[in-house]
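Quick heads-up: it's one chain on its own, the form predicted on its own, in structure tokens.
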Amino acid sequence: MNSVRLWYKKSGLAVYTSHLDMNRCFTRAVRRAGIPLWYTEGFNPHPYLTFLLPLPLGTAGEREPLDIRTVEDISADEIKKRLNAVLPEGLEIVDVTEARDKANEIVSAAYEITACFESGEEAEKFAGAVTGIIGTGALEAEKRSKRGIKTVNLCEFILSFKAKADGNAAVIHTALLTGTQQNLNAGLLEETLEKAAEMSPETLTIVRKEIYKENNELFA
């Protein structure tokens, strides 16, 4: 049995398919692939495929992974033309690896958001704004979690934090703390942002660009 780390692309109308429909989709595309998967025992077997960082409905990703398990040798190259051929689109394998880093050691990922406005001095106004509600420090939103919704300070789950305008657009780069500890949906930042500056766009991108352990590492 070996264990593999596939990285997939998500983008297009594909961002708002939900992680349980992803669930389906990647395990209709293994088996139409013939990719010879480990299924797990019991009562009932099913192939096995861990999404380590699923991402939030309506949020693109670059790199994002998903392990899976095999029982006969077949190459990277193999697996990631096999699947591509079948996956529909949106969804695209873009690197194929052997699964190094566990998924409790993920801690932040960056994200790009990218806001557009009617005009050039909006999407300015905005980057400045949001700017400077970052730097205050102190940005409070309700929070789901596991006992509940709570009010927190979403800074404190911000570890760099950059906008710009980019003609009629306010582009934002920004790493989060994510993970099985601390994790906070970019999403929501922005939501947030929006409220505070009093400013909503009339398009929204957010894309998850990389992932990452402790020391700003690569998570691999």
Given for the second form:
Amino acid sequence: MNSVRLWYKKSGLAVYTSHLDMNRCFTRAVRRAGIPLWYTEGFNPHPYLTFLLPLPLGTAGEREPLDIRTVEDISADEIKKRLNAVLPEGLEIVDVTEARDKANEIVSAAYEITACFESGEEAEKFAGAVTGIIGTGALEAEKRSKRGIKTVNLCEFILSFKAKADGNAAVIHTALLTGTQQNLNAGLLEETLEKAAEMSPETLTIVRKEIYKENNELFA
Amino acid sequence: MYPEKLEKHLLRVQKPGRYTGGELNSVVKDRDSVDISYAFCFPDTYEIGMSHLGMKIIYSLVNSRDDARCERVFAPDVDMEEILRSENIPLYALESGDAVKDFDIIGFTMQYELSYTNVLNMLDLSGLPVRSADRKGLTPLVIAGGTCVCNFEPMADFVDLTLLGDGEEVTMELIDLLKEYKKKGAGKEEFLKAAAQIPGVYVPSLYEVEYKEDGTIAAVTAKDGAPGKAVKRNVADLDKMFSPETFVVPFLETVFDRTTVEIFRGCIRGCRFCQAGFLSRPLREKSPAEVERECRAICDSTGYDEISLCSLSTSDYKGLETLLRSMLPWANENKINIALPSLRVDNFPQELMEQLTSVRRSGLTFAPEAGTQRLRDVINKNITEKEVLSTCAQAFSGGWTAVKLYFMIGLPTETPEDVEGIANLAQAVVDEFYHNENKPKGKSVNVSISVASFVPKPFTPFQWEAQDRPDTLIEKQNLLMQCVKSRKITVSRHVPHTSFLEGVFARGDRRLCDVVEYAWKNGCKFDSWEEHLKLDVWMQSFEKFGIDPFFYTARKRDFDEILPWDHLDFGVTKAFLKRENERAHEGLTTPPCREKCSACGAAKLNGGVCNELCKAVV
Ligand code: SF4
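Show the form predicted in complex with the partner chain, please, the one above being the form predicted on its own.
The complete assembly is shown below, putting the previous chain first.
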């Protein structure tokens, strides 16, 4: 049995695929690629396939980790080649490595939020408004957790935040607490900002760029 | 791909993956590279439609042509419909995002009557008039196929034509003809007249229906050279027929997350309530080698890990053992489950059974359909209480503890004893468990019975019978509940209102078109979904047009009445169905085709040769 960490990129139409559906989708892709997966033992065996940091519906990812276990020794290049030949549009393996860091070491992630408006002025206005809002240090929203819904200050989850206009788009670069301990969904942040700024963009893309451990070290 | 305008709304609807397209194996062709564009529409949600085998076949078939493309369209859910309407986005096809109204053929597959209003809604969302007469151009041509078109009269004013029987060959011929007529710039009427000459095509507007004063049909007259009877198409050799080697693999979870491979069409059983069995006669089997080839190809291209072998009665497939012996090693090695729906476990080799993981997982199911032997004889369902109990005994010894039993109420000649019999049979299964010495230790048994309401259907021996009214069905359900004594038995029953509406449309005529349109205009859609069904609106609609819906359901017909579907020919003859109806009332069973041919008439569709037992019957 070999543990392998796949790093995939999720973009385009695949962004509308929920986490549960991603699981099914990758299981099938691995089967199509003829990569023999290791199956759990027991009454209802299923292939071992774990998303370390599931992406919320609507968020794209540049380099997302996914662990699989194979029964045969297959080279990283071969796995990448075979999977990319069979993955649907919008999903792509960008790297295959050994599984070094553990999922619970993840503390934060960097996001890029692009909100497009009808005019450059609106984009400017939005970028200005959200910078001001975050600057106050207070942005309340209802947040769902395992223990139910409660109101929290989203700013407590924000490590860095920069917004600027670029043509008709307002582009936000932000690092948010992410992982099993404390987690803020970038989609929730954007939605709350829209409400607070009382503006609604024409189109919106949210991309998770990088994932970090303590001290801003890249998760690997 | 979806229209650009939709982008900002996609994350605001439930399950956006229903509306994006771009799934693995979907075929995207450029509109300008083909002569004919075919929009295959399923009048229900994505998850239901994507599990449908017929769609997968026609999709691959049409796309196998260089001169045509086929794209998929599903009924948008209520939240998406709101957006489409408020943003003025016409209904689009998933592959290209092109508007449905710009396709040459808009084809609906009709699997159940309660999806009729969705057809109108989808046409309207496309920006098209719902009535055939109001769509003047040659294209888009609106067509329908599937089970319901054996009597599509309640929808006759909306579609331009229907395809009867197996769709593979006739779809190709229709595309050829349309291509030719489009090229020469012909009009719609001219085309429809020519299309009516293709065997398997029925053009409702070429038939005139006159009614008697009592509301029954006086005459149906074919005009403009249309055949007196439109005959269904029958693909004689399934091995030579086109069958897809790949399916679109949805991102979303669908109703059945697996591949389906057909093993045969037709049925040798002759259960008198079963419309599918008679409509699809005669029996035609695929060879085990062909089935296995398809299974392997589809699993390779989709990555699915479950195959469902599909037919009306798995156990009747002659090649079943050969197929399983050859295919199981491959399946097990690749961790692929083989599901055998409606497998009768008696007579099935034990060692093969043990290798079928899916059977182990899903538990035991039986469909006795009726509670007493008398009534089972009436409906010609040949399963005995003894068979049920002995199979259960075997299974209990093997460690099973759950049994599912399927029944119907409202069957012709049913008495209170028959309803009680349902509870008794379930109780007998419970008792069998407790008397079984080898039963699993420390566990209890669970028998669940599911009770559907019987709806008489065209082209069955019960097509003349009266359907129970909803209040009668509720009484029978209550009686059943009183008879169930054990807490080990759970009963699930269905609201009789949906069966009532289903019954109206199953045996309805053209006068119902106005009712369907009016009900749809007043908000009826997704009628098969209990939470969407608006019975009061339907009742108002019937009233508005002076139509008594019970005329279609609760009335027993005379054998010599002209039925709304009499001008269609599905092989089985009216004389045979009448014979079967009479035998039912005498409590006489009819043997399956393999024991004795009953000369049902379907053999003529196969050039007079039905199966090895009835070569001589024409
Ligand atoms: S022709 Fe005979 S064998 Fe064939 S389906 Fe009809 S009854 Fe059965």
